[in-house]
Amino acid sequence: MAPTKAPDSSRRSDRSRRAIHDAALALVTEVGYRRTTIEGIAARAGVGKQTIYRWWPSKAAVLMDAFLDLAGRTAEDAGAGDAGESGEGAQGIPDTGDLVADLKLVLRATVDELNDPALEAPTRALTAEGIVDAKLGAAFVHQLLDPQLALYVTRLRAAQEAGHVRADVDPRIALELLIGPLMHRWLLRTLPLTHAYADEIVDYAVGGLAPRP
């Protein structure tokens, strides 16, 4: 008799990840942040609740794993859809040489994530606990929010080496200028959250920055 073929472990552990993070993203979207438990999540999974408390303390870390890997693959989709563009592309913001296209091109795509149902209702969600979990928010600041804010300052200290923008301007703080207004509109759900405000708030920051005659 052939010898039976001993099952991949390591598979079966990714694929066993996996549908844990689609059952986490998938209960929070569905009942909100509070409702999703430990013990549903591994019923959705179709796993034991012992498997996950192996990988993850809480349920805030199951959710901040799956979100940070949803984030990944979105990147990848985008970058496979942006493969040959000039510029950074999907791993930074594009440096075309014209700084308001270049972040326009990136608020408007920002809008997009931001109002698409499978990333906004786990971003709410560790958006609200880590204010009340001082961990939890660290976290999320550090494994999602600092990378993505450092392409910005990338992009803005080129803009200045360029002479397109003041060469006394604080990256750090003029990126504020670009993302502030958007969570903003989007934390308290005031106002659409469009392409057209994007720009605008482009338009008015650029302006700002702009080297003075």
Second form
There are 2 protein chains.
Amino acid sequence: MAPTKAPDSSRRSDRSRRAIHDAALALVTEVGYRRTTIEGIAARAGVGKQTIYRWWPSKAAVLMDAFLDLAGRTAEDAGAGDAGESGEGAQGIPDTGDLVADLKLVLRATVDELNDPALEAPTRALTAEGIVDAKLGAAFVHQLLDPQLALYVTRLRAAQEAGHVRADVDPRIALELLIGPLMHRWLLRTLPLTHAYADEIVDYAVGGLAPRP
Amino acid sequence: MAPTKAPDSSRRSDRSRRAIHDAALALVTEVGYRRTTIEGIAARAGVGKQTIYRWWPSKAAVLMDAFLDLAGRTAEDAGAGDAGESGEGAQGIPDTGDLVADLKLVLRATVDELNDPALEAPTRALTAEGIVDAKLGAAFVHQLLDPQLALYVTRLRAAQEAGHVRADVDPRIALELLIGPLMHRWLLRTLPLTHAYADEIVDYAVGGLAPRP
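Could you switch over to the form predicted in complex with another copy of the chain, since the one displayed so far is the form predicted on its own?
After this comes the whole thing, all chains and molecules, with the earlier chain placed first.
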């Protein structure tokens, strides 16, 4: 019957996509972005290269989708664990009413993601490509980064409503005091990226550097 | 620098080095980092490629020295203009006693440097290479970035002594709240990098996001 056929082919298709994503991430880790090819990804994923060309225009697009897929899976996992605890829904930053604690939780998780050796090489490769290639960079920001930054805007707006952040602060700028230092330290490897560092960034950003009267 | 009488051969050598630096910066702007070669730099600078190989092991090393040379010239220019005004010496961040004003001045100048179209491509190229190549990245941080960050540490320590920054703040971490957001916005091109943005980052970092009691 018809209804069984579509799900099967759709499941096969999902399996192929996942295999292609995993192959792309693994290849970039092993041989670097430049030496990763569509042919290499196809061979590793066990699909024909025409399958990849049918779905994606370039290896950069494959890698971007691999990260989008990962981000989706992470959000699902987080949703399964935190459902009901968070005021912001499955994918949001928790709102326990304690801004500093909530931000430390999410920045520590970001530190763990950035320090994950399985994703370090592809994340660095995609970011570095976007830094020199404005078009790829715009896609990276639009598809991967902006949705994450929007979660900070939502949480900081809630903090403003609760009186925990000044009303004249622009949340879209304020979030860069949190994300910017972490990414700068990780990208340039200036010093180790640790939970203690994430905590201090949150404390400094929320409390300010100047003495409180 | 000191107006010592340089021998003719030393002046010729300085001229060659400067020509090689300028050729490297221009070539990366025109054809990109990957297609820039030692041969291409030599041809453009009007020197033999052996001259370059005698002084530098790689094109990355040439580019790094080009930036060090530029940084030195910028410091000299700043020194000529600001001498006597600044409590930190020619290359330091000014200390007028007004931390917020001094930081805005230096962050606005950083915005101008990052937005300089003549240097955008080589700066992006060198940074991106350092993000994927840990050894090159370490040289970039050690030679180019750390000396600049040290100026912030000095200025923030002076602010602590003056009671304008809390005594329990670590200046080496605090400076990342200023530099991190600027570099993040510039590298990823999330939003325009403007003087107004630099000002807001300084205000938020020094004053904090939370309401003052």
